[in-house]
Each structure stands twice: as C-alpha cells, then as structure tokens.
There are 2 protein chains.
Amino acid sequence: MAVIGTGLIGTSVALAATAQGVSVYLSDRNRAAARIAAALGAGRAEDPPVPVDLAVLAVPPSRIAEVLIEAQARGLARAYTDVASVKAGPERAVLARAPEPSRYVGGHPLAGRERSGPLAARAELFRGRPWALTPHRLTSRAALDRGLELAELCGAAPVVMRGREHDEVVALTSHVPHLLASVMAARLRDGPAGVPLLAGQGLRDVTRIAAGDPLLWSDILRSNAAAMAGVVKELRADLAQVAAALDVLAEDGDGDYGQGVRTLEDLLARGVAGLAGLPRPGAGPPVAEAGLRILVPDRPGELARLLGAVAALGIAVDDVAVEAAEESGLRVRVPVPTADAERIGAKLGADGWNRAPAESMPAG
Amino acid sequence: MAVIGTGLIGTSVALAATAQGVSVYLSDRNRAAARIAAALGAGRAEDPPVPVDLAVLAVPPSRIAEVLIEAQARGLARAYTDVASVKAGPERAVLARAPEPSRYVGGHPLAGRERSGPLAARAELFRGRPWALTPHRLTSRAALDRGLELAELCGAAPVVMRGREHDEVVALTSHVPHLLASVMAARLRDGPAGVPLLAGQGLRDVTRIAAGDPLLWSDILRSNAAAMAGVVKELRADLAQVAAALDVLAEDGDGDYGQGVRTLEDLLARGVAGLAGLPRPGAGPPVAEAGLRILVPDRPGELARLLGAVAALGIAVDDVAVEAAEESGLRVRVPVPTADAERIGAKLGADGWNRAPAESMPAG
C-alpha cells in the first residue's frame, strides 16, 4: 500500500495497515512528514518498487485530482482511494482528467482529532466509525473492493453511496458545524471579562471542532460550498426568527409575548426530535427490551440502593424511570434485554426487591 | 438546609450536602419527585420543624421571585439562594417583591446533564465546576457567606460577580451556544437519508445540549433575552458573510473567488483564536516547562519507542513537537516541568536517547 500525505488522517491509516501487517510506503511534499510517520512506525518513508494494490490519497479535496493524475502517470498502484471529506467535486475532476479514472473510488473516514499532523496519528482512529466509499460511473470493482477493503482492514464500518448525496450529507452533518463552531468560537473574543471564568462543558462541546487546522477546513468548506450555501441560509433565516422573539421577550410586552415564547419552544423541541434521528453513540444494534416493575418503599436512600443493585447486574441505570408514586412506594421500570428478563427478576427478587403487582408482567 | 424543586440540580446539590453530613428537607410542586429525591437519599421530602440556616431555591428563573416571596412569607430559612442560570431579571423581581430582599443572594452552578429529574440526580455533578454567585446592593454578608458555603460544600469553585454581567457572560458561554446546537439539531430532521449513517463525533459535540428539557430551556433562554438578542444578531451578520462566501465559491467565478476564500480563512482563524483564551478543560495551574531536545535516528518506530517511554515518565505525548528533520534524524522537543527537567532528561539518557547536541539546554 502506498499512502501519499502522512498528516493525522493519512498516518493513522498507515499505522492501521501496518498494524495489519501490510507493507506501507509514505510520502508527503513535506518529506519531513513523511519521515516522522516512518519514525512512528508507520511504514517506510520511500517509493515502492513496483505497484501496489492500493494508494491512498491523503491530501486536501481541492489536490486530490492533481495528486492521482501524477500517481498514475508513474503507475505507483492498481488501485486509488482518497480520505478527503468531500467527494463530488474530486470525483468530477477525475473523471475529466485523469489517465484512468475506473482506478479510483472516493473515501471518506468519519474521524479526526482537533490536533493535526503525523504525531496526532492513532492506528485506531477508524475503529467502529462509519467510513464513506463513493465509486463512480466508471469505478471498477476492483477499486471498490480495495476501499472497501482498507475500511476493515483500519476497523471502520463501510458505507457505500453516491459522490454527491454524501456532500449532501457532511454539509449537514460536519461542515456546517464546524462553521457553527468556529462563529460561536469566535465571538468569545470580543466578549465580557468574565468569559473564561463561566465556560463550562456546554460550549467547549459546541465549540470543540472548531480548533480544526484553518488552512485545511479551509479547503474543505470551499470544496464543498455549493451544498453548504443552502443549509447556512436556512440557520440564518433560523437566527433571525430568533433574533425577532428575543427582541419582543426582551422588550417585555411590544410585540407578540405568547407568540416570542412559542417561537423559541418551538425550536427547542424541533432540536430534541432531531437529535432523537441519530444513533446513539456506541450503541450497538437495538435488542429487544422488557421493563420489571419494582416497588420501592418510601425509606430515606431506598432508590439509590436499588440503583445500586441494578449497576451491579449490568444495567445501564440512566435507562431507569420512576412511572409512578403510589401509597405503597415508588413503581420503578427497570429496562431489561428481554432474554436475560427472568434471571435478573428472580435475582433482585433474591436480594429482596418486590415485583410491582399490578404490572408484574414485562411490557416489552 | 431546605432545597425547594427536586429536579436534576436541586436534588443533586441535596445529594452533595447530605453526604457532607447535611440535614436537607426536600420539596417540589410535584409530590413524587420530592419523594424520589428522598428515596434517592437526598433527604426528607418534608418541611423544616424550624428555620433553616439556607434555603435553595432550585426552580426556572421566572418562578424564583414568587417561591421566595412564598417561603419568606412562612419563615422557612434566615438566608436564600437558587440556582438559576440567569440572574438580573430574578434579581429586579426579588428587589421589588420580596419581604427580605437582604437575605437572598443569587447563585448559578455552571454544570448540568442532558437528562433531567431527581433520577439524573449526581453528588459529583459540580465538582470542580464554577459556581457564580451573584450579591446585589441589598444582599448581607451572612447570605453571600451562606452561598459561598453552599458552592464549596458541593465541590465548586465560586465566582462572585454582578448579575447583569453574568447574564451577558452566560448568554455567550451557555445561553447562545444552546441556541446554536437547537437550530442545528432541528435541521437534521429535513436532511437527506444518509444523515443517521454519517453522523460523528463532532456533529453530536456541537448538538449534544440541543437534548435539555425543552420547558426548562424555553424559561432561561426568555428569561435572558435582551443579552442573547444582541449575540445572535451578530451571528446571523456571520452567517449573512459566509453564506455570500459560499455562493461565489459555489459558483465558481462568479465575485470575487479569492475573497471568498479570505472570508472563510479569517472566520476559521477567529474561531482558533476564541478557543485559545478558554482554559483548558482539567488543567491546573500553569507550570513552569522546559524543553528536552530528543534527537530520534530515522529507523522505523523509534519515534513511537520515544513516545512510549515519554508516557512511561507520565509526560503527556500530545504536547511533544518534532522541531527539525535534520541529517542524523529527528529533533524532538518533550515539554516537561521545569523543575523535573534534569531528572527526567537522565532517565532518557540512561535508556539510550539522545540528546541533540545544538539544543541541548532547556529553552524554558
């Protein structure tokens, strides 16, 4: 494999292949990139002797034609992919220019750091992250087999879609972001003193992605303008409702108050539904799920001792719900896999707990 | 202590002070969430026999001036606080409303979850946090001192200050930022198929407070108007800027491509600029640090050996910076404490690294 541009995404996928026991051979205009990737034990910072199955194009979207069409013309490998976050405009230069565009497919890893270059590089970087394979009219099967083959081989989960509908996507998904973050980001700096003193994890979380390397995020924005432009308009058009209910709340009584306070409701609940349309991080596939129903008695620390017991059986406890307040105690819903259901009843029944009568039966 | 509202803070600034030995009568509106607070063991879900010394008042900003007044009325405690996130407002009301406006001082734990209710409820959840605590002109010593009492009981590190500025301060560390991560979550729900598939890390970072409770949110974000209006003018200036930007990127030609590019850059060179004057999440006090000068031999791996050893000596491997690339190999700079400087650099002497001869004296 040869992986050409060893900053953090290109290296950490050199050390996952070489982890893997493949051959890698580095490079990087900056040849002291390349060497600090072979220090790190990322491959060997020179040209393969004869073509490999597969180069990796680890450089910004706006160079990734110019890079293949000089890969190809030196016939460094049978196959090419690339890691940029953007896809359709890449791929459309491809099919323009290079010598033998049915060689490429596009790739895009969903992961990073806030930190850049070789050192960041981790060979486990990809692992468990989804990992974009975007083939082309004219992508062979062989080229998609090896993308789809190095998305394993760094333990990523392959997912194969159109150039196009993928920008789509990361413009929602990545890009816009990153531009939220960074105006958030950049406005601290005009504001009041006290700033540093009440940041909490709220805003570092907003703001977080926003530490990006500028020149690259850079390119990337402008590589992927087009589908962006839309999506930026519709939040300004979204911030200047918001503007127009502050002003009426703030003004306390000019203006519509009730419509001021459904507008902003409005938008909070509109953000919790689309929140609730992602996966949940690390979540794997969903299991079926049956509630036991125990009664707790109204005793000082009662709750917190089944919680206990619960965290001890395995059970995520944040999943626990108090479903009502009755005279005889709290009725709390434990969700449980369905499986292990009747062993983990039997077993708090054995430390004592009582199965809530009137719901004894899992609800599923 | 009496804490009026059971939900995620009250009950968890109960749950701190009972396990410092507290005695904590708890309350809510709604009876079964006094009681799970109880059955948590974060006190008696009943009134006080007599006054108590402090009195947390943990309800929405715009129902703290009715629930003092209430339990001034009945003499429940010789000094009050809350826990608000917005300050000035409760403030005006409490001045113009309240018997004993002496006794009540403003307060806002900088910490939370996106899960609400007593059952989300930690002992921990302010430890190390920020805690404002905001007097005004009326407030007596002994009520400050109560609230100054309260923050450091539950581990947090209080900040006294006005409370309009820290009504300007949130509206850009909290308030804003929540408003953001809301109008992008709300997005996702109209975006393409392929959103769930490619969503990341950074994309539930930037929307993951976009999860609070709706209600509560509707409250503080009203509550905070007239400083919010003003920062999310600004912002949608921002997005007016870019999204020009984007459009003659998008297009390609069209105005002037160059300074489309330059609008991005200086955005995203802003937002680097912001983050740089937050503290570091977790850090501590600065510390004096000297460079060890490493000079690695250009052999696979033995960049990844120097950094292991480095972690071994529990230096921390992301701030290490290769400074050249020079013939006989790498120059690596290892930020260490100044005052371990010489140890640790005979340690790594001892272990075979060397030092590089022209940089051999710590640079400070």
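On a predicted model such as this, the values are computed, not experimentally measured, just so you know. We call the rigid core whatever largest set of C-alpha positions still superposes within 1.5 Å between the two forms. Numbering follows the first chain given and starts at 1. What changes on going to the form predicted on its own:
- For residue 299, a C-alpha deviation of 2 angstroms or more is recorded between these two forms after rigid-core alignment.
- If you fit the rigid core between these two forms, you'll see the Cα of residue 338 move by 2 angstroms or more.
- Remark: with the core as the superposition reference, the CA shift of residue 348 between these two forms reaches 2 Å or more.
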The other form holds:
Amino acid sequence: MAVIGTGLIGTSVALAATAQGVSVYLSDRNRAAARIAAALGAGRAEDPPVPVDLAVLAVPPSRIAEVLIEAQARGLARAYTDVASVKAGPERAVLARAPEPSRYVGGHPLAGRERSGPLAARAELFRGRPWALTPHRLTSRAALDRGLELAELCGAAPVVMRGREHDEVVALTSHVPHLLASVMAARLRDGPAGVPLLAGQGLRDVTRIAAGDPLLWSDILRSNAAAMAGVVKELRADLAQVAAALDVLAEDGDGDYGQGVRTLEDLLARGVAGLAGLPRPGAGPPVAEAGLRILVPDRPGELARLLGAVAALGIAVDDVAVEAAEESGLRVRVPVPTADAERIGAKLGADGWNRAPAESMPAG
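Switch from the form predicted together with a further copy of the same chain to the form predicted on its own and print that structure.
Lone chain follows.
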C-alpha cells in the first residue's frame, strides 16, 4: 500500500495497516513529515518498487484530482482512494481529468483529533468509527473492494453512499460544527478578563475542534461551501429567534415575556431530541433495538441492583430510563439489540426480574 500525505489521517492509516502486517510506502511534499511517519513505524519513506494494490491519497480536497492524475501517470497502484472530508467536488474533477477514473473510489474516515501532523497519529484512530465510501458511476468493483478492505483493516465500519449525499451530511455533522467552534473560540479573544479563570468543561467541549489546522480547514470549508451555506442560513434563523427572545427577557417584564421563555424552551427541547437520534460514541452504525420493560419493586436498593445486572450484561447503564413510577414500583426501559432481546430478557428473568413483553423501536 502507498500513502500520499503523512499528516494525522494519512499516518494513522499507515500505522493501522502496518500493525496488520501490510507493507506501506510513504510520501509527502514535506519530506520531513514522511520521515517522521516512518520513524513512528508507519512504513518506509520511499517509492514502492512495483505497483501496489492500493494508494491512499491523504491530501486536502482541492488536491485530490491533481495528486491522483500524477499517481496514475506513473502507475503507482492498481486502485486508489482518498480520505478527504469532501467528496462531490473531487469526484467531478476526477471524472473530468483522471486517465483511469474507474480505479478510484472516494473515501472519508469519520475520525480525527484537534491536533494535526504525524506525531498526533494513532493506529487505533478509526476503530469503531464510520468510514464513508462514495463510488461514482465509473468506479470498478475492484476499486470499491479495496476501499472496503482498507476500512475494515483499520477497524472502521464501512458506509457506502453517494458523494453529494455525503457532503450534505458532513456539512451538518462536521463542517458547520467546526465553523461554529471557531466562531465561539474567536469570541474569547475579546471576552472579559475573567474568562481564563472561569472557563469550564462546557466551553472546552464546544471549542475543542477549533484548534484544527486553519489552512486545511479553509480548504475543506471552501470545497463544501454549497452544502454548508444552507445549514448556516437555517442556524442564522434559529439564532435570530433566540436573540429576539433574549432581548425580550432582558427587558425585565416588557414585551411578551412568556413567548421569549417558550422560544428558548423549544430550542433546548429540539436540541435534546436531535441528540437522541445519534449513536453512542464508538457504537458504530445504529442497530435495531428492542425495549425490555422491567418492573422494579418499590424497595431501597432494587434499582441499583437492576443497573448492576444490566451493566454485567454489557448494556450501557446511561441508556436505561425510568418510564413510570407506579404504586408497586418503577417501570424501567432497558434498550437492547433486537437480535439479543430474547437472550437478555431470559437472563434477567432468571435473575428474578419481571418484565413486560419486548416492544420494537426504531434504531438510535
């Protein structure tokens, strides 16, 4: 395998591949970066002696086509993929200009860190994370298979989708969040003097990703500007409503105070509902779930005992919810994969827990 570009993602791919016994050849416009990656054990900083099975283009979106054209011109590999976070633009350029577009499949591992460069790389960076693959109309089955093998080699969960769909999704889930983190972090420069003294974890959570490489992120945001623009306009409408509500509330009794409160409560409730549709970190793609309803006797310590039994079965205790409080006790919902519902239900039953019949529910 060959990896072109030895920053955080390229070096992490190379480390994951070498850990699985794959021979990896590294290159980068910055020769020092390739040598650092090689020193970390990511491969050899040299050209392969013969064409490799797969070349991974770990360069910014705007450079995918030019790097692919150069690599194909010298016969570097039998198949090519990339790890850029924008897909539609590079795909159009490849179809228009690359000599062998059928050998290319777009790729994007949904993983990263706030740090950049080869020293930030980790072999386990992609473990359990989605890895989008975006075959275009000319992508060969062999190229797609190489992309799927790479994702699985890195411990990721492959997700096949169209390039335009991918860009619309990541605009909402990645690119606009990074932009908002940067906007919020930029406000800190002009904040009150006490900001460093009272900066808590909430602020750090919101702004952490703003520490990314500005040049790389400028390339990403430019490349996905069309998909991002719609999301930003919707956010602007939401923020305008919030600003108006805060103005009303700050007037201390003037205006429609109740409407201002309702606007804020509605936004906060929609935020909670939006998060409910996301899988837990590291959980991989959503799976169909069933809800086991467990009746917990009204005695001290019984709920804690149930949570202990649930944790022992490998179920996340944070996802257990109390649905109702009845005279006889609590009705608790335990979400489990549908495929395991009967086995887990039988195990809990054998431990003395009474339950209602399992109820199917959507994934997430």
